[in-house]
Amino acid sequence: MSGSDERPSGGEDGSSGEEPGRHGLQELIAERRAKAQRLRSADPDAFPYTFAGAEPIAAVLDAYEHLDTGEETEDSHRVAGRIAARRGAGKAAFMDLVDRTGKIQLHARLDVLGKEAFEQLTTLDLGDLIGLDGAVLRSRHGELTLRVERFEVLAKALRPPPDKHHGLTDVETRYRRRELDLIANEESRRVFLQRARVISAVRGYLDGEGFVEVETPILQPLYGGALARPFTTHHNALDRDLYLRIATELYLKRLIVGGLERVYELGKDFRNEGVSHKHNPEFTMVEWYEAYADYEAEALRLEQIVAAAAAAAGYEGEIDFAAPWQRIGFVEAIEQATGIDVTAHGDADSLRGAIAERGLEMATAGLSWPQLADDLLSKFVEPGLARPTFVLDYPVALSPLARDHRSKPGLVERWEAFAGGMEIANAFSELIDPDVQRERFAAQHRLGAAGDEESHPYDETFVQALEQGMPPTGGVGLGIDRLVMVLTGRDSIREVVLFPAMREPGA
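Requested chain, on its own and in the form predicted in complex with the RNA:
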């Protein structure tokens, strides 16, 4: 990786004309660069390549929690991090040092360090990175502190950090320059640590249940597994268009046909659609498939996996994830929320009439019966589903990859899981009959020919795989970003994606 000692890294701050020695920011940078040069002049070995043996600050804090106010030790500990604050000067100063685990106070004393080192340490800028050895004490004001015995400047911050007290609140800057957000806002650091723990917990659960983690193509000749518009790209040597996957479903099912029996893939999917507080064009999904299981078995798995993720994230919010979650039928959920029994209005015109009759705020023009029913669910049911809920048994027209319901004609064995007013997962008893699958694809193909850009393309390779014989299978797709949103209490996906998609910066 790049050394952090030398140049400003050009960066993407929008400004191209960096006139040296001008005003404001440029002046600050020039001052800091001059300081870096002074450090280099004073010490040819300044800015070393390594700083070995540093302990996490949190470990030092924990180990000396018992120390009494005013008590001093001769125990030397080595830490490294970024200077976040400085108080006092004269012949002694205090500084705050931050690493990824926490913050510790440093005490710099002229009589300990000597004139040259003391001046060097106390004239460093906020944002500079240092490593040091220091003796542990608890100050008269009760704060655990390291009395600096020796230190090395590891890197110079040429640009000033955000406000030490108010942090960085401008959301645009927080998203575009996430490194500044992470430097300034501990809360933001915490969210991404929680995200990492959620992902570990999901993998841990599936690994523990005997699932095999696999990697299937991101560049796909034909996209499938969801109803969405893809990103298209082109491979030069093969001279063919390829699509970034919108889902992993079809490849994973081929692995079930291949006999792997329990597989999962956790990774990015890409959908070329609008961005919103719950949609980023690339997002993280885990899909798992399990032979000899149906959608009810997978509902139990989701309850367990989310419980594991919530525990790993240290979830302390108001949602109770304890099993069993609420379960309600698709038809019943709509009827409860709107008073409309969609099965009693079996065609689009009739359903449209019922919607108009109740004065529901919803666009209905040109929509088919299943589209109307789905819109009723997403507009009037989903926002109210704060507690974890399975909505079961969807119309077949919305679900070309799900198996017909064993007892409810016209419906398929499918559930969607909701929490915090948001869909987080989707599952089927998978359709395994190649002839039915072929018909479903043909129906989708007709929709596509009629102009529906999100219809499912016909995938003959997939159907032929089914013709080899696929066991009864349950499959689930769980949206990691949305799960993290729920577990961290964030209301925007941009708060849980490190570098969310944005427009080009303005002038």
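Positions refer to the first chain, counted from 1. Since we're looking at a predicted model, the values are computed, not measured. Between two forms, the rigid core is the largest collection of C-alphas that superpose within 1.5 Å. What changes on going to the form predicted on its own:
- When the change between these two forms is described as the motion of two rigid parts, Q120 sits in the other part from G366.
- Treated as two rigid parts, the chain shows its smaller part rotated by 11° relative to the larger one between these two forms, based on C-alpha superpositions.
Give me the form predicted on its own now, not the form predicted in complex with the RNA.
Here we give the lone chain, stripped of any partners or molecules.
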């Protein structure tokens, strides 16, 4: 038997004659609902509870990549998915079936299926879900195809899918109705599958290095581990306010004190701050802590973990993640970009004056010295760090949880890692001296009393944990969302978060 032609006369646009331009949406829904009712009336067991044994479409495509044009087999395979296109006329019809792994062409023939089944299959609507068994062939046009031998309608789509040709292009709709985005846009499906592989690679690396995955509270009596504003909620039974965590750091370091010498947690953090192309109020972080290590050891570990994530994502972009990454000091980086030595302007008024003197465009009113210094880095240094870079050795006022630098007074052993023009990770040689930590918290408390809403709260429970004795420790926080942005070439965090935070429609 010769290979089939998947381009018979008739519409090649995959349309089903039901575009909202021809009929109103409510009329289309009514027509589809009537079809669903006819299916139920004809078969009490319509829309089965299961369709066991379905293979991923990509597995079938891969297994028969070797088939020559026009070659047919009697090898039957079972697949399931959504009808994405339809074309045909007379005694043959062609459809495209899509699942999360790929797309395959279906060839339906009247002489194979019989009149009733053929008519039922060829009158289904775009978006309907079917399962089928079919023999593999490669058509005369070179497309790998399944000749449908039997099928079941698994679910009826009562609403038409997004326009096949133009996809779902409205950005607001794509983010608010991610299910439509995933139906319409293969690229979106690819990004979120890459995200899943990145997360698996991160976990696999840490598990392979002997780290123990743990879970710490999301609802916390006192937030900490970062300089950020929290979300506040109230627990009725306990009659107390609680906070959504802004970081997992303090709980994880208490586990280091307890003797779990390598720990990590991968999960959600929450910060009540602005929304931007790289900020979402809830975001995914992995933090790991390692006894008997410092920030230098953790820089090497980050290089390895990002390389593993890039390989898992199939990264083919222009950024070279090969070690060693470039390095530059915090003070040096700001001075090169702005001409300001922040250590020479050690209070907010002095630094504010230096910023004004150089005519730098940034808001300064009411900001503390740490906020000003951090803004200088984020506005004038960070966007230029496309190549993977460690910015090292921060002022102590910016890093209340990091250990004093062993050779640079006034600085701490901290780095932030940047790639693609944004921060992706943060690390310390962790502060283990409880007396110094108590002093640092007190200084942060004074900043808070002076109006800095992002200062770190005083956490006496954590200080008491340090008083039990904490070994030398290195710790890292790696932003999963931003890492995925870099590895998939996305410009907005909303492109890599399935359901990002959005303003009310019309707001």
